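We begin with a single chain expressed as C-alpha cells, specifically the form predicted on its own.
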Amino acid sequence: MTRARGAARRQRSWIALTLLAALLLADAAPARAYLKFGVPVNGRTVTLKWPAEPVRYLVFEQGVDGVSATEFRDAVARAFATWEAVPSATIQYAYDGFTRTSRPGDEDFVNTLGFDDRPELDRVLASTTLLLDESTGELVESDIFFNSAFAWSVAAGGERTRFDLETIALHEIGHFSGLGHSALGETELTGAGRRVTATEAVMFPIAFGPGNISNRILRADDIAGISDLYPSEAFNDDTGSLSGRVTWNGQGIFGAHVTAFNPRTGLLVGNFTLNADGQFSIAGLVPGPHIVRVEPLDDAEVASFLEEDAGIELDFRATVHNRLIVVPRGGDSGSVTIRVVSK
C-alpha cells in the first residue's frame, strides 16, 4: 500500500510500499491489475519511472541467520535478471558492489536493499521507499528493506518454516521500478484467519506463507505492466491495448477496475478508471477478442490501489460488457463504453 511520508526536500517527496505476511490477511481480493504510478506535475499527471537505464544498486552488507550478505546478494540479483528477462521490456538494472555505510531508507540519493531489524512492524515483510522528483514525476533514488524480524530463506526449493527472499525481492523490484500493486488474487478463510489461495500476479500485495517459492515466475499482469512502463520496440508492434469509459447514469466514475480476459490464451491483464471521466487504458494484450469486466473496490483494502480519499465509486454492480472486444496488432480497440448499474 502506499502512504506520503512528507517531503524530503524541496521538490522531492517519498512514497512507501509494504508487502504484507500471508498469517495477517486483509479482505479476499479477486481479479484485479498492474497499477503505474501517476504523480500530478504542472496540472498534468505523468508516469513514475527511472529517468535512464541501467538502473544501479548497492547491497547493504549484512546477512541474518540463515541468509548470508552473499546470499542476499545473489538472491535479489536473479530477482533482479527476471525482470530485465521480459522481452517487450528495455528495463535494465547494474549491481554496484557492498556497502557499510549506505542503509536502506536513508536518503541519500543511492538506491540500497538490504535487512533492518522492524519488529513493531509485525506485518510487513518489506517496504519500498521512491524518492521522486515532483517537477518531472522521475524517480530520483529507490531502497528495499527486508524486515529481519522474519525468518528468511534463499534456498532453492524453499523452506517451509521460512519466507523466500527472492520471491518477496522480485515483488519490491516491481515497486523499485515503478508498478504499484495488483490485486489479481484470491484468498480463503481459515482458522487462523485468511491465506492467499492464488494468485495471477507478483504484484498482489499479499504474500504467500512461508516455504511458497509460486511467485518467483512473473505472470502476464506483471509483464504488461513493466512493459508498459518500459516498452520495447516490439511491445508497441506486436501487442495492442483497449481503451474506453465506465459510466453509471451517464456520468463516468472513479477508482472502478476493469479486466480484460483473452479466452483463447487464458491471460488476464487489466487497469483502473483513473479519473472522473471514467477512463481507462489496458495494455499489453495479446491481439484478439477480450471479454471485459468491470467491478467495484468493494472487497478488498481500497488504500493498497488508491486513496481512499480520492472519491472512489463502490456501490455499482460487477459488469460484463455484452460483447467481446476484438484488440488489434500494434494498436487501440476504439473507445468501448462499459455501462454499471446500482447495487
The other form holds:
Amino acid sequence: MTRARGAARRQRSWIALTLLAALLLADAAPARAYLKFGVPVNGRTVTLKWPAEPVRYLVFEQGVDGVSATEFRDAVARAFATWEAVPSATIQYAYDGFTRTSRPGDEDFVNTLGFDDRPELDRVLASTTLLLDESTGELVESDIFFNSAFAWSVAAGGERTRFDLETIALHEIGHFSGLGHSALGETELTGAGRRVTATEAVMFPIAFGPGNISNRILRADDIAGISDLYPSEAFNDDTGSLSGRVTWNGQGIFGAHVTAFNPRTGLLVGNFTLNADGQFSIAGLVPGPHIVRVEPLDDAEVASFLEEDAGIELDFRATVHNRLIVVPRGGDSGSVTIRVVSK
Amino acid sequence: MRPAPVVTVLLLAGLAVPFGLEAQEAPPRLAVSVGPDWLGEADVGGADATLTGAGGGRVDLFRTASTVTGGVGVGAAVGVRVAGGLWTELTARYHSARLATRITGDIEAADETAREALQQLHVDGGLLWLPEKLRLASRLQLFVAGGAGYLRQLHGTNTLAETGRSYYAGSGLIVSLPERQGGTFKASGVRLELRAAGSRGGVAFDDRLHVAPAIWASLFLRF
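Complement to the form predicted on its own: the form predicted together with the partner chain:
After this comes the whole thing, all chains and molecules, with the earlier chain placed first.
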C-alpha cells in the first residue's frame, strides 16, 4: 500500500517518503483510482495521516521569475483552501508565516513549502517529502518544493508558456495530506515519452502542459480520497463503499485498478486491489447502483502508484463487471467478486 | 304555521325518488379488480463516463444506456363510483423488475451489460371513466383511465430503496359477464387495459419522465 518513488530512508524512528509528483513525460497508466498510503506498524498496516489539525505550514521566502514570494504564498493558500473546502472532509491547515531558515526538504519537524532549483530533475515539477513516526504511522512533517528550473505563473487565467503554480500546489498538497497518486487518467505515447490527454483526478501523476488551469478543481476521486482520510460525520452517514475481490483463475490478484462509476452522478472513483487476495475497497460513493470496471496497469510505470516489486498482475483483460453493484447509504455493498481472464 | 306541511311533503317526495330506485336496481358502487400486469421497458437515462481533456473538453471513457424492464407482475385496484360512469380508483402494481445498463465504447474492455434485480411498487390514485357513448354492446364497454401516485423501487440487495413519482394514462375494454341476481356482487367481468406507465425519480439516472408500455388484464367484481 505504501508507495514511494525513490529510496525510502530510515533515520532513527522516522521514515522519510519522497513522493515525486507531476512527472513530465513519464509513463502513466490509463486507469482510475485514489490511493492512501499505508505504513506497517507492529505488524499491521496503518493509514498515513496527520494526527491533529490544523496542519501548520511555513512558506520559504523566495520568489522566482514571474512569481514573487508573496504571490507564491497566496497561490498555495488558495490551493490549501480548495482542499479545506471539501465539505465531507475535516482537514484544516494554518499558515504560520514566511521562513528563511527552514528549507523544503530539511528534516526539522517544520512543514515548509517553497521553490528549489533542481535542474537535474528535468521531469519533476514539484515534490513532496513526508516524514512519519515509525511507531505510530503518524505524519510528523511534510515539505513541498517547486522546481524553479521550470517557468511558473500565478496569473488568474494561466499563461501559455508557464506552469500554473496553484494547480501543481493543489496536487502536492494532496500528498502533503497523505494521498497517493490516482490513476484516473489517459495518456498517449509521444516521441519523448507519455503525454496526458485526459484526467479526472488532481492526484493523477502527470500534469497537463503549461498554461493549463483545469486542475485547480478537485474531482470526485480526490474528494473521496481526502474524505476517506479525514471524514466528517456527514461523509460516513451520506456515502457508502464498494468492496470485493478481483480474481483470476480463482486466485486474487494484486495491483488491479478497480473503478466505480455512478451513472446518475457521472462520477468516477476508484482504488486498487491491495493484497494478494485481490481485495479492494472504494469509499466515498454516492449511494446507488455502480458500474465496476477492472483493468491492469499494463502500459505504465507501476511505481507511480504501487511498490514495483510487489507482484503486480498485468496480463489480464480489462473487464466491466456484469452486475450493477448497489452502494447503500452509510454502509458497504457487501463483497463483490469480479473475475478476469487472460488477455 | 301553514307552510310547514307543504315543505315536509316536498322533502319526502324528493327523498322518495332515490330510495325507490335503490330498492329496485341500485348500480354498483364499489369495484375490485385483480390480475396480471405486464410492464415493458423504459429508458432511464444515465451519464457517460468521461474525463477532463487537456483542452478542457470531455473525453469519453465509455458510454452507458440504461433501462428498467418490469416484466409480468400483478396489479390490483379498488374503485368507488363517483357519478354515472365515473369512478375513482386506488391501484397498486408490483413487478419483479430488472435494471440493465449497457456499457459501450470502452477503449480497452469489451461491451457489457450490467444488470440488477429490482422490486418495484406503484401505488396510484386515478379516475376511470366509462362513458355510455363508448359502449360497444350491452356487455362491451370502452373506457379511459389516468392517474398519478407513488413509486418505490427496492434494489436487489435489499440495502437501498428509492422512491419517485408514478403516472399512467390508458384505455381499454371491459367485458361484462351475465349479471347475477341476489348474489354477493352485482356485476363481474374482465378488464383489459393498455396504458402508458410513466415514472420520474426512483432508480432513474436523470430527472426526466420515463414512459413504458403496460398491459393489465384483470377480473373485476362490482358490489
